[in-house]
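Take a look at this one chain, the form predicted alone, written out in structure tokens.
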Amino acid sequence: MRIFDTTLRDGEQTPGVTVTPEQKIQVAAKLDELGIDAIEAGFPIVSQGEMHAIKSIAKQGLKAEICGLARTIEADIDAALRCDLKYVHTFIATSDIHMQYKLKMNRDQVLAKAIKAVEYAKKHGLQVEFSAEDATRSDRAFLLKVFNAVKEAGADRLDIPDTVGYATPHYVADLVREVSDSTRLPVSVHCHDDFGLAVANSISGINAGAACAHVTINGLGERAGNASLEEFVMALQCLYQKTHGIKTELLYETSKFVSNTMGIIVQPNKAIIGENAFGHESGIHTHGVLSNPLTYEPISPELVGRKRWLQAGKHAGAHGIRAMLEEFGIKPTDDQLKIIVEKQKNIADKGKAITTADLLSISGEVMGNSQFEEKFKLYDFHILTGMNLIPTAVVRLNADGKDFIASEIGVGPVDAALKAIQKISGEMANIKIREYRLDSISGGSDALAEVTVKVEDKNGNVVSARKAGEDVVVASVQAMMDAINKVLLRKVLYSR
């Protein structure tokens, strides 16, 4: 099974999403890295910087092929050409609204387009995969008529785009069906998400024969976005038992480059690298969990890159509680782990979520335990900030009794801050910030702000802190000290 990746490229276009090319050619790193066959680099005639970053990624000597977009124009052909691409994705479309509507153009006119195209980019030497645009929605005579002509024309491969996410999962594998036989090619298909059916669509055109789908990381994409490439390899993989070359343990360290790269969250929710997708809070799901992860896990959360965490709350019962704590070598009676569940309930029965920091605070004063004085204290800190000044962070700390101080810039005066104190941090909590949320609790100008952080240590385990003051960046700092102390806890327990 091949797999097309075209984040850079579809992925680009989600609305609002735009990157640098030395972005791009970072993420073309990370693709390659994960087991990409193919990725689709962009659209080489939308802007120069657009070929540069394709030309950029070309020479980068990858292991996948490299493609890039092309209109059935000899223009976007001849960029392609400039780019040093070898493989060019070229597409027109074929339904009668886009053909009278957008196009202008008649069948005949579309069919000698596509077959021109086929033709010239052959001639100069390129790998092409042809896609007939909205073909779900076109008329299905003349779809295979133009199919069956572009391979005559020297198509390498054909695409079946559901451009607008129409299709069914049962009409994709008839149309792949019909287009694999009728031509002999290779198939792919590349889905969109309109109905939330990209993911089974594509499935469906792989099992029907179809040889390559396309995908992006995090489902981006124009509109509801494309079928999401976590949840269409791991289901194929579990539920289907088809081979890929995708190395599925970096799938949740890629999913968050993407995500910071091209700056769109991913929803908590999503399967596979969703926050929560391995989180468990209910008591009944965390009894079962710890007693045998399938109770409630359809698969390892190590997999895919992830851990399996732990939520307090309302709905956590006394097992998982006690699990939480002795993480954290913590280890409370009967009668004291009652206290605290029921502590934590009363907290959380106010609308609050849980953190980390929260149930170990509420564990020591229920326990009276000394284990919980910080071991990283901070001092002071100034922040250097203004429109014509790049926000600068100064901060002074105490660490295993010794002073430090460290400077770092980022692009606003909590980035600065929070940096510079990980650059302190360093060897002793080797960290990384894996949410940072903040939220209003009060109105106006003075408003208290109440800011969140979640960060991960490099053996996957997250830990969460909450503080909240009329200053965003000492709220911000304080936060982000209380988790730092909270994870070298952590790392005393089990250096022990």
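None of these values were measured; they are calculated from a predicted model. What we label the rigid core is the largest C-alpha set whose atoms superpose within 1.5 Å from one form to the other. Residue numbers count along the first chain shown, from 1. Compared with the form predicted together with ligand KIV:
- Remark: with the core as the superposition reference, the CA shift of residue 17 between these two forms stays below 2 Å.
- Core-aligned CA deviation for residue 49 between these two forms: less than 2 Å.
- Relative to the superposed core, residue 468 shifts its CA atom by 2 Å or more between these two forms.
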Contents of the next structure:
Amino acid sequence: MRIFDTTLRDGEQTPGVTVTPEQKIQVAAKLDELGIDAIEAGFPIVSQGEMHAIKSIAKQGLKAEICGLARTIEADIDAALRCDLKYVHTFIATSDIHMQYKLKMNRDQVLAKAIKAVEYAKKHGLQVEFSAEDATRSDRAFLLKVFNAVKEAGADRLDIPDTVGYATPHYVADLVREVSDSTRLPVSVHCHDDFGLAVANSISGINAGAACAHVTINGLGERAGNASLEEFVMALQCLYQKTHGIKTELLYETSKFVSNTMGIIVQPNKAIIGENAFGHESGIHTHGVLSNPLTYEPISPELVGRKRWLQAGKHAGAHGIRAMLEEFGIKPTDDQLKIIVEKQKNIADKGKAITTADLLSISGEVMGNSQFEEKFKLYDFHILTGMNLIPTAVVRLNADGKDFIASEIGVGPVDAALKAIQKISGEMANIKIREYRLDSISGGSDALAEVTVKVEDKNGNVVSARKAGEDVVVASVQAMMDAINKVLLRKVLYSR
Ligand code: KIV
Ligand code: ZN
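Requested next: the structure of the form predicted together with ligand KIV (the form predicted alone having been shown above).
Starting with the chain above, the whole complex follows.
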């Protein structure tokens, strides 16, 4: 099965997303590493920057075929040629609603334009994939007439776009069969997610004989997006035993990379790549998963480059909490465990999310072991920031029983505050920030900010911590403190 990725074209058409040419080149390299067969690198005619990016991608020597989008217009095809592309994806709408209101052309004019463009692209030596935009809402007889005509004009591949996600899996299957039987050309499906059916429709198309699906990382794309590559590939592999060239263990990493680059957060409950896809809190589920992961995990998280994680909280049970503590080498007795579970449930009942540091501190209290306590305790911090001022932070904290004060300047208030904390933690444990991420959870100037900080100590222990709050600097400082405490505890407790 062939995977055609359009993250850099349809994905970039996600409202609010634009990426620089350099970022496009980086994403293309990641897609190639993932094992994509064909990458739609962009729409050459739209801008000089786009053309520069596509041209650069085309000369990277990637294994994937590199393609560019073009309307059935000679200027668009010329733009693709100027990018040194060997492969063009050309399209024109074939539905009555598009022809009448958008193109203002009749059927004969559309047919003639499609043929002319395909002939022109073939004359210039391009591989041509032809899309009949809004195919699923097009008159079937006219659609087949267009597809057969472009085949005669030399098209190598045909694509059936479900442009507004209006088709059902049955309809897609039927259409794929009819187009394949009638034209005998390799057929692709390009499904949008307006009704949440993009992946189901793409699978249905493949099962009906389509040779290829157009997909995007994280399901990015116009409006509700396109079929998500991760869901599509894993469903076909695991539920339909289809083969493909994707290195599934790179799926999560690639998804994160694209999310960070394009600035679009993946919803936590998204299949395969969402944060919660392999997280368990409820006692019944954690117990099951710890006895045999297949009880509540349809696939192993490692298959898609992920790790299972357990969450403390009011639904958590003794098995899950014991497993979480074991990660730190802590082994409470059954009685102690019972009290720990109760205590953390009482805190969770008050609406507080239980962090690992909270759980360890409760365990320390119950087991009478101060080693489980947080090593770093923040007293307070002050920030000086504004226009024509160098952002400066002063942080006061207690580290391992000793009081410290440190000041630092930075490119902004967060940078200054985290540098001041690192100045102290650096002396104690040589801790470095590996990753810092800031996401906005809700809109408006009072939006909740969610900060994720990943730190590494000198022994290569990596942990991450997350904090949400209205104040970006406070959330960043708290996440940093949590991450340092976690990594220090891991070190202390494991070396006992
Ligand atoms: O959704 C669509 O119809 C498209 C075309 C350009 C193929 O993206
Ligand atoms: Zn599309």
